[in-house]
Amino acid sequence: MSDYDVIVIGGGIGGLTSASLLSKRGLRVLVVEQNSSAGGLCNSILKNGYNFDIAASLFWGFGHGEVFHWLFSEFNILNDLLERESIIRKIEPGLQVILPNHRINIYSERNRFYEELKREFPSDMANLIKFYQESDKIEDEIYYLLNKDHFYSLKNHYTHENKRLKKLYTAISIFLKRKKDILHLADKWVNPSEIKSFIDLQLIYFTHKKSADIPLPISSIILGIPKRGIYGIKGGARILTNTLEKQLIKYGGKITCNSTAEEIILKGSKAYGVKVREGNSVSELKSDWVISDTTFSNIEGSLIKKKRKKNQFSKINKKIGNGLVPFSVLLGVDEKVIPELMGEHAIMLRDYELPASDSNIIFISASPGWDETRAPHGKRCITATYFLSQDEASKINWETERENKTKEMVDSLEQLIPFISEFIDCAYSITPDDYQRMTLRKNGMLRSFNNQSGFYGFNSPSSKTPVKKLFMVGDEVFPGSGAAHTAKSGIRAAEEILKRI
């Protein structure tokens, strides 16, 4: 007899989503987490009275029909989080894009956003509004195909519905690909380079890809994220982790921290359990199903021992390709230094003389002014991150360069927050080496599957793997990137198991 119905390797948002849903449906679930606390990138670091998110704390997916709205409704905690207690609140503006001569706030209400465009781009205003109306129309068409509900909603991903929807997706995909590029109005822009940078920075914020590299349907969905709402969480990203972990335990699930999954045990071609180390003790735990909330490189490198299966994961790993390596600086500052019009999330270039690229872009998140749980009174938390290619990161000795790279980041932030260096009373950096240690990601690298491989991922890896009864969740499977996408991958894995038992 199995020790558990399901063992989940890794307690990130994807793993906790699967585990909590399966526990609620009566399955015996164990989550094995290598760190002292769960959460993955949705975790926090406590320093000198500050509670820092370790990654940019921009969240979406809480609107009606979206993934977290559905999850919280499923657990009957929606009112506590979104309504009565207002732990999760919509932020306005959701995002600020900073260009050499412009600072544009992106509001959820389009008319308010259009006022921003009129002020910052008066010569291009008419074409910009037309562009966003066209993009919104495409997004609305896609949502209409999904029964006017959000495509993260659980009901849109049962198998029998997928067969019906795939034909519709294929039809609209062909239709949309016949349209011109998303910037097909570019020949009419007065300042085409500024407009292109404005659009590209938004897309890079969410996907690390420019408009030329993203299919039109995906671009429209991404540009519509602020319209559907950007949210802040009182207490930071860790509250999202705590919420799912609490539901897991409430329904009888179990989580063991400071435990390492050393091997996925195979019986023939099926996952049969997990070899788990706790201190000096090693146990072979049997389970009917295994869910891996880790990377393909980890599975290939250590968790799968059989050569044939290891090679199958190696092929997938190569298909995903290289990702990006983050470097983050966490700052505790006096709130009076933060410009009133800055908002909570911003994206800017480190050097405006250079083109937009991941290593030249800083993603900035500040703790909301209404959240006094994150910092001492009168203070705020700031997380600033940029991404490098693996090759760029490998040339830096992060241990010796940590202080210099931190200072460089602060100097860059002076463009957005003048005199910030004079108001810092806590500074901490997270290097790629730190990310590797905390997340077990090779070189600290973040990768998401290439969403161009199929319309909404029908031809990209979902939760299934080359090993039977082994499913994957996280940011390397579609939908991938971002807490909402990662939670959706967790829902999909839970669905696959529930329909098989």
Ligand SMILES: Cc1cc2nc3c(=O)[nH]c(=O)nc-3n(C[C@H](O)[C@H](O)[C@H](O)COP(=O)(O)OP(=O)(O)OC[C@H]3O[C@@H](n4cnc5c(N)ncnc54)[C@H](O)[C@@H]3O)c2cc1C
Second form
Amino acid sequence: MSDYDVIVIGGGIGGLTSASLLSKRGLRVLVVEQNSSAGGLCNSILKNGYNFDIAASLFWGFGHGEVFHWLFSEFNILNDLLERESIIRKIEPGLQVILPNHRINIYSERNRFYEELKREFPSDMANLIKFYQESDKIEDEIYYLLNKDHFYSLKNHYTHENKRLKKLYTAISIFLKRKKDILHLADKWVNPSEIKSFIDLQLIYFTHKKSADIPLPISSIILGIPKRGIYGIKGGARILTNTLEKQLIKYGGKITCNSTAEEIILKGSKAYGVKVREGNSVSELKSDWVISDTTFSNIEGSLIKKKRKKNQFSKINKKIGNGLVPFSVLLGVDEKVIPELMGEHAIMLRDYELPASDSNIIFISASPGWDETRAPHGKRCITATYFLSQDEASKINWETERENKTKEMVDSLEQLIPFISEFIDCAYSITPDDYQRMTLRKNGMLRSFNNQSGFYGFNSPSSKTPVKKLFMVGDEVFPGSGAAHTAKSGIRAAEEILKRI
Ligand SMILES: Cc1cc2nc3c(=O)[nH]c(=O)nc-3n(C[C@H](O)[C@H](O)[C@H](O)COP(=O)(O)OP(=O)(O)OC[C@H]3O[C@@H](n4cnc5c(N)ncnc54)[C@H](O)[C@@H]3O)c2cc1C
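Given the form predicted alone above, produce the structure of the same protein in the form predicted in complex with the ligand.
Then the entire complex follows, led off by the chain already shown.
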């Protein structure tokens, strides 16, 4: 007799999505979370009266037919979140792209956005609009294909395994990639390098990849995200994961924090339970299914002990390749210093002289004025992050450099928020080591859009794993990074289990 139907390793957005759905379907579910609270990268920390998001802060997927819309409708709480309590709000502009001579607001409504393009790039505006229209056409077609079969119905939604669609998608992707990537498409319409940087910055914001590295269909989907709506969450990212945690518990599921999965127990080639450590005590919990919200390197490195299976995970792990390592600075500031025209989310170059690249870009989020739960009266939270390659990050001694790196970040922010250093109430930083401690990701690494070209979307690892009865969720599996995409992976794993019982 098993202790649980399902044990979920990790209470990030991926794990909590699967766990809450399965619990609602009547399964006995346990989530084990090594940190003192669930949420993973969708978490917030309270410091000095401020409520800082530690990573995710800009959200999408709440529009009709999209992942969170579907998920929260399943729990019958969509209306409460979006309307009655307005906890989740569409924000405008969703994103602001800052270039040395431009500040472009990306509004959800295309015509409003085109007005921005007219103001910022008057001589190229007509062609730039044609470019967006062409990109939107591709996005609409793919979106239609993806959503055709009631994408988010637990019975019949996932097209990842739909061979016909996969073939079609791969064919479109190869065709378009061979003919033209998004920049070639842009070349047809627009030329100035600033406009290309503008497109690159948007793509890097959502995928950490430049246009030249992304198949055109994916670029089109990404450029379409703001069109479908960017959302803010009152109370910060942790409200999203707290909400799922509450649903898990409401339907009889359990979560234990400060408990670390040390091994996935195998019986033959099947997962059979999890060895869990809580302080000094280790227990072996049996379950019919295991879902892992950890990384492939964690599975390969410690959670699977059997050599043959370990090797199979090791192959996938290698194929994913290296990812990017984040460094974030959290600032409590006087709201007086925030420029009137600054949006809630912005992306800017660290060094205006250098081209757009991951380490030369800062992702900035400011807590919205409408969310009084995030900061003391008259104050705001600012989070600024950049990402480095594993190599770059490993050359830095983060503990001794913490203060310098924080100061450097504040200096860069002066370009966007003049005099910010004079209005700082409190400052914290999250180094790659801190991210590792909070999530057990090696150096806090994100690897969802990896270096292996063609290893995206339908070609990315699936929730199914080389071990029977073990499924993966999280941003390393299809469909990849971001809270919405990761939640999709959670729905998918839940569906795989429900199909089999
Ligand atoms: C700096 C930064 C900014 C970002 N900004 C955004 C954004 O604005 N919008 C957006 O949509 N996305 C953003 N992302 C990406 C997004 O946050 C992630 O893709 C997503 O939250 C990942 O969720 P997950 O469930 O895959 O993993 P995680 O959030 O890492 O959760 C995994 C959980 O499993 C636990 N765990 C791991 N191993 C074990 C174990 N052995 N035993 C027990 N528990 C374990 C961890 O403690 C963790 O809580 C950002 C990411 C970073 C790093």
